[in-house]
Amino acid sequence: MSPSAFELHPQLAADTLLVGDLPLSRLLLMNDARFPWCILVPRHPGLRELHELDEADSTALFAEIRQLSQRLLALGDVDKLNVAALGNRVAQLHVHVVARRSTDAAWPDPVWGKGTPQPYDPAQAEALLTHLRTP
């Protein structure tokens, strides 16, 4: 890992709303109201792949994935959770956690590249951000 400070990739910053920081990761909400879609970014500079995390951070990341999954399931009417770390377009290690509904715009396909993102209106964003920030 690089000794430099953590910086969020500009594409992730442009596409998301900040939820906050968890013990390991920065938690982001993808600004697309069609899908409850969060992204966890471990706050270590230079990470690209899951196997680069040490044992403690790997355990912490999976705990954060479980915690976030429970928050998304609490939204109700969730048919499936998709969890993925692709990094094909943004090399910085990040994990997508997407609450899927069989009625959503991309079902049953992956959400990537499907249709045009629909940004949250301010009230809708604030309600979801509050939900995600509540332990």
The other form holds:
There are 2 protein chains.
Amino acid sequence: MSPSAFELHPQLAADTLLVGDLPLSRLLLMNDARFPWCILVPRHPGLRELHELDEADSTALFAEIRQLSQRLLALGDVDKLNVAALGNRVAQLHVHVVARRSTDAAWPDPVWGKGTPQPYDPAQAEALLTHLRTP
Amino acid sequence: MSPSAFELHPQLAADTLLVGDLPLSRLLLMNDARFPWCILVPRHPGLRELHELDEADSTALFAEIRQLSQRLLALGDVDKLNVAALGNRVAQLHVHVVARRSTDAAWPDPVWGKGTPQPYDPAQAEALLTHLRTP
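Now that we've seen the form predicted on its own, could you pull up the form predicted in complex with a further copy of the same chain?
Whole complex next, starting from this chain.
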């Protein structure tokens, strides 16, 4: 692999299930059944900040956020979406898109650092991954 | 005022100082001297979610995030930017752009709900507003 190839940060790999690759980003599902919580990782090496994306990639990312938002809303019973690029712990640019419910474990606070992740059971994970892979 | 005119949510108005209006968004400064923390509020009535912006407005918002990010980085000593549209408490669409330092009061956690805001003294606020208003 060339030194400039895209590699997913090992922490993101450890915390997530792979949904697949969109035109710009790798789409991941946080392995935490408490929240429908996805992560978009633009597949360019070395990115840290949102504003480092050029205009074409910004447009592509926004389109991917929009498409993912619709898929998450289609799960039903979603009160709010949270979209965020933080990266204080994992500097590789990644964008959280989280479907929030007023009944969820963290509401109305943000999800980061709240309690303990609850891994999906395999059937649950498979159903959600299939849903997220549907265009 | 027509019923469809843009009005800033009173909670956002109460928590912030006005920087000014960009082409799409009202730019606000959180009145909390612990973090250089700005908020962009696209000036369309009724917006709640990022994906409700059409493509032209998405492009405009991204350009404003990019420009604001550069202004915040120009403050110096910034380790990471946090960019987020949450809205669990205040549903009006607004995008946080926060300059984070590894020495700040919340690092490496997100800033929301951490401790108590420390209002700027007037000279500090004026200097920062002037910086943020510089193109």
